[in-house]
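Taking the form predicted alone, here's one chain by itself in structure tokens.
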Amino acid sequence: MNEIEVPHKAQRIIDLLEAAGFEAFVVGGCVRDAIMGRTPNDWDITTSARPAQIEQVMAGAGLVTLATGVKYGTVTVRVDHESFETTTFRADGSYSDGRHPDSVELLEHVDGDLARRDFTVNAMAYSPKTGIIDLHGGQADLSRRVLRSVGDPHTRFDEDALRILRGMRFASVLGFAIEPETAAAMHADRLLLERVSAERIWAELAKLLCGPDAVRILREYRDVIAVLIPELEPEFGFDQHNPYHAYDVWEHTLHALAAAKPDAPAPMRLGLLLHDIGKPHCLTIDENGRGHMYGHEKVGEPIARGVCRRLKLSRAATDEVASIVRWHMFTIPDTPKSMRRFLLKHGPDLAQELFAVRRCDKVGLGREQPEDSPLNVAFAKAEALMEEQLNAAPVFGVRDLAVGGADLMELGFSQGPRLGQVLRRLLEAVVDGEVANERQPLLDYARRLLD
């Protein structure tokens, strides 16, 4: 491929700098998409511009620069309120703190840029004057699908051992295989993601964990993801001694987080993996010698909240991961009652999340069920009287209520805590099927609570 299609604000970046005088090309990522056929998320250029002169050339031509990283090479430009990173060629100084180079040197030549990046699918740049500059065999690896440091792995982690994990999604998302020499490379030198900070482990881990070959990725190097979530380890062979798993519980789990959708969040697929993560911690062994580990949902929710915690998820994502391995072991209702109970209890969206890692957790036991059978059976009617349920008029909450707390005032409710039980004490009554959620029924429902 000789071509490439570049966005025109990314072009006239490029065409500015070039009528100045100057290298410019789109480089990294970017290049790797767009020969795949894909849509790249950013387009950087990388130029033979200092950033002075980047900004000088910018401001002759009426747009707006950002100082973003001068110190490394880059300055951000503007075009029509979309941003570009712009950088100098550089070659990186030595990384003592592991992520960032403690000095660079600017270059006049693309080649030593290239050189620098990480693996070679990266490390190409293209401009309409020059067509692809590959320096490192990235077109051949890519029309392999292999993942290969440029140079020497070991060199490349060292400098940004986040690199690791960043070659772990790709590979995850891409579908690559990667290279033995940096495979090898990657197990050595796993230890070295200690030193790489939670918020980066994290957008890269989410990221590998919704590709479509995560489960390879995450058995190809668990090694690896211990050291990310060192919890997980215990898993690792770890006997279930029970007939009704086909895996150890490791397995189990890849073959669980393997039946995800295709859509399915990184919050709700991190929480597919630690789902088991309190097993290890709670077999016991009958007389019969099937094992048995009660209570591991309950063990496990603290722990997954110390493994988000560390990798500073969200609050709201650090609680769907937990309730899905706190509440995985649900017994499936079989009533519109209990239906409507299990929605008021954990809404609808985790609701239906907890279905779906139900169902997972079902396919992971790696032991076939006819349709017919009672689980099956159990399931085939819960999910209809969830989308039953969640078709009707919903009520979730004292807010889905047809009356209010000014409602009950008028009544002759006092305001403080014992409102606020009547309400909830309505809400019941309404999940239950006892009354309508209509504003006459309820207010008459509601003076018979009145003391």
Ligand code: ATP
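What you are looking at is a predicted structure, and each value in this text was computed from that prediction instead of being measured. In this text, the rigid core denotes the largest set of C-alpha atoms whose superposition between the two forms falls within 1.5 Å. Numbering follows the first chain given and starts at 1. First, how it differs from the form predicted in complex with this ligand.
- Taking the rigid core as fixed, one finds a CA shift for residue 397 smaller than 2 Å between these two forms.
- Residue 17 is among the residues whose C-alpha shifts by 2 Å or more between these two forms once the rigid core is aligned.
- In this overlay on the rigid core, residue 384 has a C-alpha that sits less than 2 Å away from its partner position between these two forms.
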Second form
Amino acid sequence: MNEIEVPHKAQRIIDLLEAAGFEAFVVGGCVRDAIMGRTPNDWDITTSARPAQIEQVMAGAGLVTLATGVKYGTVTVRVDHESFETTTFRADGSYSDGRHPDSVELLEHVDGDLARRDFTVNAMAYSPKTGIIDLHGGQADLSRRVLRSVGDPHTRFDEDALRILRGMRFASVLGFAIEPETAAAMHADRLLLERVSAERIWAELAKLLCGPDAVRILREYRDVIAVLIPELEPEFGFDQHNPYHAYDVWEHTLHALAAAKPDAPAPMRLGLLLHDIGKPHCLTIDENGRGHMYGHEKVGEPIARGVCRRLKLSRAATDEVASIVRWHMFTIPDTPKSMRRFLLKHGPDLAQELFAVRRCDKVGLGREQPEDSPLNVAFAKAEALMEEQLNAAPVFGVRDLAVGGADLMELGFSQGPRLGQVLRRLLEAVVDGEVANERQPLLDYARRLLD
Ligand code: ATP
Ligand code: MG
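Swap state to the form predicted in complex with this ligand from the form predicted alone:
Let's see the whole complex now, leading with the same chain.
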């Protein structure tokens, strides 16, 4: 295949640069994706023009540019509200802070720019005028579905260790094999990842976890994962001493993760990866020789929070992961009232996610359960209950009540913490079905709480 359909906005930038006497190509992930028939996330452009020249050419055509990374040769060009990173051909120095190249050298030719790229399938450029420029065998590797580093993998991982994780990410997302020498270097050089910044790690790990082949990669590269999350290491080979579990804790975790729906978000997947992280710390063996891990969800929660903090997840994502670990052993609600309480406690989003997690956890047991087993019956019933409660006028917080603080003050409550307590009481009364979520019944109920 020699033709790539470049979107006309990106093509416009290429045309403008060429008309001004420069070389310009689309490059990297977009070329890879276009050849594979996938939709690229973004179209990056590489050019012989220097940043100031890019700005000048674009200004001449009335296009806005943003100086997003001039130090690294990058100018963002806006075409009809869409952004295109346009970068001068460059070679990167090493990443001693694990965050940015220490120095970049702007180049005259595209060859050096392709040589700095991480994997052969990511190291191709294209323009309609020139066709595909493939100096490292990217097309052959694409057709064989192989990930191979550009040049000696040890050298490349030493320059920037994030490439180890990027390789795992691409293998997971694209379903590719990793070429043996590249794979051996990933294992051997894994400790280099310790110097990479948390932000860069989580950005790649999140994508890895969401790839269709995440479990294959986690299984094959658990030694690398253990550099990023050493808290997982005690799970490897940890025997649960329990006939209900077919696997050790790590294998159970992988099977649970494999059962996640394709659209499950990254924090939920990290939550699944960490859900039993407390187990190895909680094993007791009973008189029948059977293992139990009582309280592992409580022990696991702070461990999971520690992992999220180190990886610098957002506050919301950290809470999501920690809640999954903390509550994955929840009692399955079996009445409308207990379901309303469950929804109130966790909120509708987390409540639904906890059910999804629980289903995965169940699959991860590795023991088939007939449709009419008590657990499956309880599950089906609870899911119907949840559906019913979510469809009935839902109340999840005091803000959903038909009365507010001002109404209570009119009744004679004074401002202060007591007001919040009364609203909370009203909320619980509504959730428990003692009073309708309507103005007058709520006011009558509240009046009885006046001291
Ligand atoms: P995605 O589809 O996720 O955007 P991508 O291949 O475009 O994948 P990006 O992280 O957007 O990946 O990077 C764009 C291109 O820049 C890559 O295809 C690769 O050629 C190059 N690149 C990015 N990061 C590195 C790195 N750490 N080392 C070497 N080359 C890199
Ligand atoms: Mg990209």
